[in-house]
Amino acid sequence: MIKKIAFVTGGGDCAGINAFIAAATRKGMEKYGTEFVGIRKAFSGATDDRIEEHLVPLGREEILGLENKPSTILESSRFNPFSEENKAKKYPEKLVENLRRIGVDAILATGGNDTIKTAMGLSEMGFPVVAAPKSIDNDVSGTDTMLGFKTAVTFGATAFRSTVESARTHRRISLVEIMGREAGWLALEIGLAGGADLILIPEKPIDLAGFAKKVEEVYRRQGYVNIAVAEGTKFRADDPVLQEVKAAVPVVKALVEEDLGKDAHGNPKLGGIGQILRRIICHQLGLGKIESVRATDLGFTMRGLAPVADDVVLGTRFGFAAMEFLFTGVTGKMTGLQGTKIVPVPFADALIQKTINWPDQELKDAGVYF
């Protein structure tokens, strides 16, 4: 019997998380008489020796108006209790022990691939858990879209349009770096909605000579260029243009060879491709001055945003569905939007990387270079 449920919000913050918390709490209290509590800092707080210090009571007063608040009221963490190192330290066992000690019978988690992987580990230990997908990268499978993506695209497109107008006014090349390690959904939709001339995505590796030639072609034709580039855009380490520019421009050599390390889940940390491509364009087009190409990094500006209506609605529907799943015995699953329905998606299916699957011709029509 599920009497008490805890929320955890892992990974990067985004819009829509609080709507999920509010909806699930409201439905759980009204329909099932359930008690709710939030755990700050996700699985880091849940495995702390003083877990009680990380608890946030959630009742009717606490969720009033919560659905429209940005980010997450529970803070977040990328801590991975199921890493090989942490499994050796018995963190999975400590996680379950802590939850039992505070009287929690089930977990509702929001997160992307890494949080869902942790939720799967917890489920495999026999603990009831349901997750809701949350990622501005839109890279979780089994769902048409996920919390945070619509808000990020809406804001990102507005910001991108600002750089478009500035580039047109000053007759220059503008490059905007956008999040997206393996999946380029954000760069694609922001670039398309924002008016990009060229879009670079991780799914389509580029040759730097061809890219520079394309930039020059657009520049000569209209006098300015607007480029949307996903942070995970790929080109060969032995690309001749890269080798040439590395030898000529010390900053490019330093940026390319810099090791940013990995996060708690083993993912390489990214950032800086905008500055690299900025200098490659300057060098290849013979522009002379670095200010001839402006580089903007939208970065974390897309995370702590108030949710647009789509994310409030999606978070609410996910919250309602998550409660139905738990109380009908459906655990070890993620809420997924497929068409107009919310369906349970096995964690293993959700963890398949969701990348852009548009036809090549449609991508080319949208301005994607490859």
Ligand code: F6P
Second form
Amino acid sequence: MIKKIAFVTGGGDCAGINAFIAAATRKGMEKYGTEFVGIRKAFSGATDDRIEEHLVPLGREEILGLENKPSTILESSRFNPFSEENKAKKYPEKLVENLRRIGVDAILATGGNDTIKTAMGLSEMGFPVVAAPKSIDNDVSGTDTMLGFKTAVTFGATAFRSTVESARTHRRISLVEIMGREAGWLALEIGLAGGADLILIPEKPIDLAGFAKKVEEVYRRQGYVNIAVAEGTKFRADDPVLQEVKAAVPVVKALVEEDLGKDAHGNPKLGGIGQILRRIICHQLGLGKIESVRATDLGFTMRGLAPVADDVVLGTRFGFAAMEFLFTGVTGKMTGLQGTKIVPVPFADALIQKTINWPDQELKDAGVYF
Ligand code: F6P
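Please supply the coordinates for the form predicted together with the named molecule, as a counterpart to the form predicted alone shown previously.
Now the full complex is given, and it begins with the chain already shown.
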């Protein structure tokens, strides 16, 4: 019998998470008489010896208007109790003990691939858990879309459009760096909606000579160029143009060789490709001044946003569905939007990273360079 449920919100924050909390809490209280609590800082708070200090009571008052609030009211972390190191320190056991100590019978987790993996670990220990997918990268499988993506695209496209107008006015080459580690959905859709001439995505590695030539072509024809670049866009370390520019421009060598480290799940930390490509374009096109090519990093502007209506609706539907799952004995599953329906998705299916699978011709038509 599930009497008390706890929320954890892991990974990068985004829009729509609070709508999930609000809907699940409302439905749970009204239909099942469930008690709710939030655990601050996701699995870092949940495994803390002083878990009580991380608890946020959730009732009728707390969820009033919550669906429209940005980010997550429960804060977040990327702490991974199931890393080899933390398994050896018995963090998974500590997690379950803590949850039992505070009287929690089930977990509702919002997260991307890493949080879903942690939810899977918890579920395999026999603890009831349902997850809802969120990621501005849109890279979780088993669902057509996820919390945060629509809001990020909407805001990102507006921001991108502004750089397009400015580049046209000043006859400049403009690069806009957009989050997206392994999947380029954000750069693709922001670029498409925002009016990009060229789009670079992690799924399609680039050759730098060809890319610079393409930029030059658009520049000569149009007088300005707008490029959307996903932060995870790849080029070869031994690309001859890179070697040449590294030797000629010390800051490129420093930026390329800088080690930004990894997060708790072993994902490399990224950021800065716009600044690298900016200098490569300048060098290859023989432009006198670095100011001729401008780089804007949308970075975290897409994370702490208030949700657009689509994300409020999705968060609300996921919240209602998660409660139905738990109270009909469906646990160890993710809520997935497939077509018009919300369905339970096995965690293992969700964890296959969803990269861009549009046909090459469609990508070329959209301006993707490869
Ligand atoms: O959640 C995915 C993501 O948005 C990636 O695109 C990005 O590399 C990462 O988050 C950065 O997150 P943080 O710096 O908050 O760990």
